[in-house]
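Form predicted on its own, single chain, as structure tokens, below.
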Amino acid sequence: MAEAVDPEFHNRAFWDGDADGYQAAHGHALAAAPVAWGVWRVPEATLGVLGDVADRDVLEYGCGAAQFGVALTGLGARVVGLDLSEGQLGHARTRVEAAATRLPLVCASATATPFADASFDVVFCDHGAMSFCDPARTVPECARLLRDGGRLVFLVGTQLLYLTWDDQGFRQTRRLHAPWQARRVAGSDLGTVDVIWSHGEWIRVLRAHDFVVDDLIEVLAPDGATTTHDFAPYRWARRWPAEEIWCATRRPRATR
């Protein structure tokens, strides 16, 4: 996996070019299990990381075609979808119209959103902005957007997944192939550029921006699970976590 410099710029171009192909390959599976996490679609009902979203203001932070967000509106949430790709948002608009629901869609950078301070009770993403932008910029933006006691929940790829990738063999292995980096930016000209941080780096940036870490869930592929994504082999992902979910709460702002 080659090093990259500007993940957000690269990923905007990638997703605009690949939106149709991505939704053709994966959109049906995402819509079939919309309130679920990761490439293996682990149900939110099993994990319970979002909590009760009824009557909550929720931001899907890198919404793609908004399968997750549309489903949450059916649970009573007031959802807004944000994505940096107009191509992906075109699919989201079609889905929102088909569902006959209210879900505003915004095309903007996740590192400089157009929303007012303390606009949301929940900010979440399933990969999305936390995988494809610099966390040193997205985490403070989430802190700004969340109300006191608000919840930040995001799923990203694990360090282990990238450390065990064999560039020469172009396959996932059981051996380490890359040196340790606390902050890794990895990708290629053929796909997304992914930002992968160590647990220590995530904890430090979350604490620095007034978050309390509530939980970290390392996600294994469920027994018998299938996926349309070429993210990690099933047998590998049954033994080691390819994805992880971070849950954090926004501490109350200091009063003057």
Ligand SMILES: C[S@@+](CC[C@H](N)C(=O)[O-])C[C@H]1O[C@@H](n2cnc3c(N)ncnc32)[C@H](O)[C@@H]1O
The other form holds:
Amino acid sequence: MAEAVDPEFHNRAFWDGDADGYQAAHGHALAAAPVAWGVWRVPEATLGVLGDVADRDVLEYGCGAAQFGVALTGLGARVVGLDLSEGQLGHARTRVEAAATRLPLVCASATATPFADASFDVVFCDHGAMSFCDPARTVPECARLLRDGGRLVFLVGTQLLYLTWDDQGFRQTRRLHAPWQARRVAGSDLGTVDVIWSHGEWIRVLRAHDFVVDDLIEVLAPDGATTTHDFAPYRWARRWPAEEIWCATRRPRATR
Ligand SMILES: C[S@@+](CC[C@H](N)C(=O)[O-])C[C@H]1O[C@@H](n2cnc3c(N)ncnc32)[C@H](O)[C@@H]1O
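What about the form predicted together with the ligand, after the form predicted on its own?
Full complex below, order starting with the chain above.
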């Protein structure tokens, strides 16, 4: 896939086409462990990255069928789900109705959302919009959306996952197959276009847009974990982190 391709345009078409198949394959497992992270569903209770969400305004940023967000409403959060795919949001609507909860769903790209400044206490995603958009656009948008002291928490795939991807064998290996690239755009015509930035690039863009980086958690597959995804082989993901969670706090805005 040429790097000039617009990830947003490509990914909207991909997710609209794939939503039914994706939810059939993974929706049940996501709903069975909704307050959890990544393809191995590591519990939030173990990681504690979101903190107490009761009575907080929370945005799920690339919500898919909003399994995570629906569960957070049960913990007292006021959640809004945003996604650029109407196909995915159709599944979210079904889940919200089935849960008989209140969770507004908004169809828009994460790079240009319709919300007012300082609308949220928490913006989070789990393999959501941060995996598919240019951080130079999403990070300032999150800084705009968050209240002072608000939290940005997102899980993305690691650089290592992409560097060790073998195009011939169609899987991760123990070797590096790609050269280092601080800002990588990877994808194929058949799948999503993913945006992968190095740690240095993430730190610079977060700091440039008024975030303090609180933590970076590299996620290994827990012992005996299973997944419905073919994101990375279990044995590989036991040894090397395929996923990482960034936690940042929005600095207070300057007062005049
Ligand atoms: C892997 S799903 C993540 C949702 C959920 N956590 C899950 O695991 O199913 C990725 C979601 O990100 C959404 N997405 C991709 N690019 C986006 C963008 N530019 N703005 C908003 N959502 C986007 C896709 O439509 C898709 O629903």
